[in-house]
Amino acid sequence: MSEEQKKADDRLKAFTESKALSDRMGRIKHKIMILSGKGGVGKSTVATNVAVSLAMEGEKVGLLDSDFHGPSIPTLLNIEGQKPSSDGESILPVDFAHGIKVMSMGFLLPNRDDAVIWRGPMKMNVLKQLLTEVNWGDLDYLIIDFPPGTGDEPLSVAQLLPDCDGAIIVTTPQDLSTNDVRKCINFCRQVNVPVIGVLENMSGLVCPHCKEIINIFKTGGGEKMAKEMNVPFLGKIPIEPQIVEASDSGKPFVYHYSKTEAARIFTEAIQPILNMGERGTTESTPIVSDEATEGTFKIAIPVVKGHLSAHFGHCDEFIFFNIDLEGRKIVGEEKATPPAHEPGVLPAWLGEKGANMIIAGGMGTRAQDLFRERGIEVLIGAPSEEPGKIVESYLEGTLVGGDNICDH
């Protein structure tokens, strides 16, 4: 296989994976990350109870446990030993009470004591599979629980889900925790994940006898840190003996102890999430029209007098080629006259027409960015030849690109 053929195969594979991810995640209105820069702060407990709190409000919820090295969601929900099923094409998550759909690496281990020893690329691939190959169906919220820190897992999801709605950051009150959590907030800012707010866990112990609060780890550290970092503060959750009991027995705390102060705080903490409203289509989401044929890859070629246009914005028409991904052949084509060339108009129009790729002679940098934000791949430097031959050369891996001849 030639190097050009390999590149063409890689592009088609990347498109197929991106399309599958976009289709799957497009059925989920909101994706919420549960993060912490510090281990042992009760992050998985928070993720579980946030998911159950949302379900108790009538929302359709999925819960993804992406802590490969210490998956605890199955224990917290008392569904250890269960196995995901399959519908023949995708993985079906485990159904839990209240209609919550759950997926965890813990379901896939032969033995609960087995260690998962993976490097970063393996984690990235498995996370992509969990997001793409698990049939979550139509959800209002997908809650994603992460291991502590700012490593491979949260970075991978931030890259795979550029439309993530935001993150809830979990900390305990002491400086040892808040110092690490500051790094987590800065991580979110660097990867453009909005911070929904900080939740201060283990904020004092509720005495089981007198019900007074004993500040074992002191209190208010998370609130102070949130103020200093200029992010919302969602509340203080005290240590309640019932939380420990519920976690060990696999009973969601907010459901079985709904009258407690901690349960009330969980209910208040999810209000910003419930108030998010509907998410519209974002520029980072690939836009595929109803005209696109399922299982095909659509390539757009700008044309002038029957040949590829030197600049995509100065063409007379576009020819759209539908490509059979498996057979690597052209299965259809159509012509369309583009709208007047104005900044940002052609990327939107080509997205609505279902284009997955544009091959052009030259294109400005800003235009390339707009296409890629819409999930449309760009190949520039193509020769001014007959469009069908250009596409065939691309599929054969023999298309030789030149310099970007755009003078814009």
Ligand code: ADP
Contents of the next structure:
Amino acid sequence: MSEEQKKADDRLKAFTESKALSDRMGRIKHKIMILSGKGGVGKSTVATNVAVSLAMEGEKVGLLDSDFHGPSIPTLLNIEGQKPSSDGESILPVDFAHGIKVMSMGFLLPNRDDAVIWRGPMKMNVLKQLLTEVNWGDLDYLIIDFPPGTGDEPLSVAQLLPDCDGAIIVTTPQDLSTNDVRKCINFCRQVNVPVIGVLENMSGLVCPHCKEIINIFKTGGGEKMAKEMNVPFLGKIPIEPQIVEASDSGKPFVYHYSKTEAARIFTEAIQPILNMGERGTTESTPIVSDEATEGTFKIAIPVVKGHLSAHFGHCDEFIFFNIDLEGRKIVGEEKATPPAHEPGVLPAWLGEKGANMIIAGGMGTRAQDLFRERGIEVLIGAPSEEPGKIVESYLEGTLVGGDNICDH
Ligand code: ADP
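Alongside the form predicted alone that was just displayed, please also present the structure of the form predicted in complex with the named molecule.
Once more the chain from above appears, this time first in line as the rest of the complex follows.
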């Protein structure tokens, strides 16, 4: 087969896949992302209990666990050994109590540790299969437990599942100071998904004797931060020994311990989801970067001789693309010559220029951290192509970050 023919076939295959995906997704009324800045904060616990709470209200619910590194939903629901079936054309999710349909990366892994050793392209293929080939049928809500963080994996999930209706950001009181929530809010903005609200988990401790909540850390931080960032605050879920017990025994907490304070908070937290109108009527995500131009999103690309520079610090100039996120298109571009490359200088300069994201070939981990601390997303491993084409394929969802080309 000629190279041209192969390219055309690939394009057709991509089109057919995306058509099948949009047909399936069209049967789901609302898709809700559950995000957290890092693992271990209770994201999967929240995803499970939000799904069960909605099902207890009579809604038709699907629960998708797209977390590669810790697909814990099968454990939380005690359905670890189950395997999804197939109708010959698509994968059928596993049926759980309350009519909930469940699909997890964990069902596709022969061994829980396998995912850890997979390399980028292999991960992408399995992820694509998980997201595109599952037939959910008609659903009111699909709750998606995202991979933790705001890096390439959650971004790939968001690109493969466009048009999510809203996101719940899960955090703990200890993580409020780490900028994690800000990064999650910026992530939502980047993928054009409204923030439903911030849910503070493990906030205070329920005394096993008197059931009063003991506040171990200073309280009110999450609420204050949400207010400052102009996003709704959904509530504080205490550290509840019965949540651990429920997770360990695979019993959904909100159902089996419905009389507890934590279950009451879950019920309150899902109200904005239950009251959700059509897409776009929930509160929209605020502009996070003070410097950003209202309504546009700025992607910066380091360029050398008209192509993406393999190392961002050794480029001739940066091109800034202004993006209309709603229309997913480039609405303007400008060029600027950066100051001399010294540690920390470029993240500060790009921050001043209002960049929301940088797409690069390679970059040292320290520089990546500096960008992320400023709320600027980093996508690395992009090819040395013409910058406009890179941004277009990013907007089409076909740009996949690969290995860090040059990491110094
Ligand atoms: P993540 O998905 O963010 O990695 P998990 O939902 O798997 O986190 O939760 C991590 C651990 O913390 C689990 O053992 C879970 O039972 C426990 N946990 C989560 N939320 C609470 C809570 N509010 N009280 C007590 N334990 C909790």
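If you superpose the two forms and keep the largest set of C-alpha atoms that fall within 1.5 Å, you have the rigid core. Computed from a predicted structure; not experimentally measured. Numbering follows the first chain given and starts at 1.
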item	value
Core-superposed comparison between the two forms, Glu57 Cα displacement 2 Å or beyond	no
CA of Ile358, rigid core aligned, shift of 2 Å or more between the two forms	yes
